[in-house]
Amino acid sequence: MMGHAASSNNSAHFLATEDAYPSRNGQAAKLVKRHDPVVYAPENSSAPIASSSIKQFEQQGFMVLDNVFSPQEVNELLAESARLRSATTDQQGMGTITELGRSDVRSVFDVHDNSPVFKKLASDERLAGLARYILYDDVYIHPSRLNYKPGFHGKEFYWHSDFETWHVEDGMPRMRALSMSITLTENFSQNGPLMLIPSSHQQYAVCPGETPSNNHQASLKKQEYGVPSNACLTSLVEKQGIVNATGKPGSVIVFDCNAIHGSNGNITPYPRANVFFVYNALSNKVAQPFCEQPPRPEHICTRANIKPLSTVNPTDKA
């Protein structure tokens, strides 16, 4: 198990151009050991949640926190989510991703910049405070989005490590980021919940192939590059299994940037809706992509507008 980092100053120093995790560069698919800590906070520091949950996150690469947001808060977030989905359906802007071959909205990006409600949510101390503790640094939003999985037609998200994409296509130097998915509808075993491979975050899945031009235009609908090989996935699953991250509305799924995850399609009548924030350490801000492609657009990867989040308590006014 990777131990806590002593402090942010003790992390390995690196050049912005150093490729610590090569992938999609002609090497064969393989699993290599992670070089970075999982929890950067000092061992004896006071955690904002139960220490047992922090330990689970460190060992398993994820945790599910129940009842973080009240029913009233969830209803407000649902209303704002519906407003944004309706607006983006009408406008179909760059930040709106639809299901492959359909008009159903799959994702709406950059919600923390385009909605006062979600801007406040991103800075909520229950989320951002926990991210600051785990990453032991000021944090900013790398991307944010609403993820929808409509009933009957919601397609799968294939297995992947977010960090592999963020590293190769965005130039995120190291594994000092995490994701938080706030459930707005119930996520249960039948409607395509997030699936994770426990402890997969301790190994980096080098992916085959090379990054095509404008890969994000296709990969956000169906990811085909930057996915682990069948052999790597089989090896991880046979040793560690698969866990469904289910929860009632108002739960928060926290998972490490390198945890391998995916989700099945939703053929039930019950839609799934989550708000998704990626918190990156300010010291880990993106450099140039580690592939021979231009940077992805700002609404997918915050690059020009990197700002550390201020603290917002739940009782603060918007």
Second form
There are 2 protein chains.
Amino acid sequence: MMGHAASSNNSAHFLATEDAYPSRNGQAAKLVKRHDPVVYAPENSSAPIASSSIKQFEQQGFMVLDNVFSPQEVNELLAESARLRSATTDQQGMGTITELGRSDVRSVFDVHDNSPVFKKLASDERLAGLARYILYDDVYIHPSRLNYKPGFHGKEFYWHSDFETWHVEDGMPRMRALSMSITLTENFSQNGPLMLIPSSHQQYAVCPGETPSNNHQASLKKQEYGVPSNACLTSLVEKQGIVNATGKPGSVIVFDCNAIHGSNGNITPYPRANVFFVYNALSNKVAQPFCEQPPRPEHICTRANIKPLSTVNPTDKA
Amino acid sequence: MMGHAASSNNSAHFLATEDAYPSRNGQAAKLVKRHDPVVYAPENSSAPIASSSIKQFEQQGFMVLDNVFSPQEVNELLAESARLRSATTDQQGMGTITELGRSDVRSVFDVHDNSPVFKKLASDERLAGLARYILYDDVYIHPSRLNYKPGFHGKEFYWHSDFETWHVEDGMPRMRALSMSITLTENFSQNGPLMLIPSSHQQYAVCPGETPSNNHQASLKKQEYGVPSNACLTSLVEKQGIVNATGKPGSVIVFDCNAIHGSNGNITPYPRANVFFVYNALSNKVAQPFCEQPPRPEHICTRANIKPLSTVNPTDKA
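Compare with the form predicted alone: the form predicted in complex with a further copy of the same chain:
Following is the full complex, with the preceding chain placed first.
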């Protein structure tokens, strides 16, 4: 297991309690430079995937890895997803989010804790091992989620940087986290795939406004705070456009915590179902939120229950 | 000028006042066979575009013609569009439709009557000549519209057949009409392009429900009646999937009146602006609506003011 962060080449120095990425604090919307590395592993270290993919991730802020999981594995994950969604439809507890104005389950949280199948998946070396390499640290799951965009009436999700929210509302100190979305159904251009703005992760979009209390209850359906301005978005998109992260079932979309992304609605008959894990470096554990609100609940932000992921198969360890 | 319809090879016989395509009349949702031809010109007649394109239109129900209008022509049309949109923003008269919950002008109606530029465009032989060939009759504009899907918050439009509405609410007797959408900005996969279900025009999706009074006031923002069932849509999509009708500015998307289409929202910074003309065969003039409601207003359905389009340049006439 790797010990701790190595590279700090473009990392500015801030005290642990200092706000390295202020947002929603009365500043006007603007783009500022990222202070942190994207790939923390030293350049000469051996990557678990092609080094060209790592390079692309560093430059673009994302990569799509095809055929990571076999059709049989995907079927097992789909079955477990269906089980979790039907188990949670009726209770509507804190761990599920429905479509705006509908009863369909759009998100089930904490699947790495609530399901042995997804717990094992979160620790799978194909995912966790890659996260450990890029973040060059032990990793834990910040949140996990089953994202289900139903056919016919799946709703859009507006542009945002996850890090902006995790920083302001959860107190994640620095950009040393990444997301992995495992596609359980085909994600194609028409059923609301993840859309990413290439290289947007290299800048930080300071957002206007503030953070209302209990923002997360609304923001997971429709984000109204922590939203980059039109001018910032236009400036980011003008450079390299927008990319659809599409893939057959069993692909993995890996994207940096600060990559700006969004998605269209889904009026096709084909649901989009993905499992979503956020890997955070253990050295980047959340602290006090950088806003005036109390921390968000544990199922949205792991705080009390931080556990570094162990490898599933000890023989995989270097 | 062509005299009247020639081909009636797969056309069933109905009296003029009979309802050849009942819908919203208490029947369960279902797919029934189309009774009418798609291309009315005789097979041996000389087409104004490649016969392979005409064949594709007949089979798929649509075609995208690239580079029909020059960049200079597009710029003139864009300027006229901007003028019309700003002229109508303040008054919010009957001829404009705003985004649901917003004041942005989404549609300006009757542009072929209200603007000399668009009047000339509607009669342009590249459009009207092609419509005359496919419908093999004199043609008139059923409605015309400037469709503007703004960047950042353009709204989706759900699946529908235009003909179903034109038949039920306007009394258009038969399927002998087509639409042309002239792209004034680039239509790409992410800014809410027209999505079409190939070959859906060969069947008629009988819709459940009825037609409430003044349905058009809501349906042009968000259609809730005349909507095909999930089962019908799934059956249609399963055969040949869904196609994005994308194109650079100056392209023309031609689609049959019964081709089922919809579009996603637009969260990109790039607005989608198209001019939309519906050409109806003069022999297929609207009659009494096939529902219990009074006819829709003239700017949505030309009824009192039906005028066959003359050719702009008399030398173009055969």
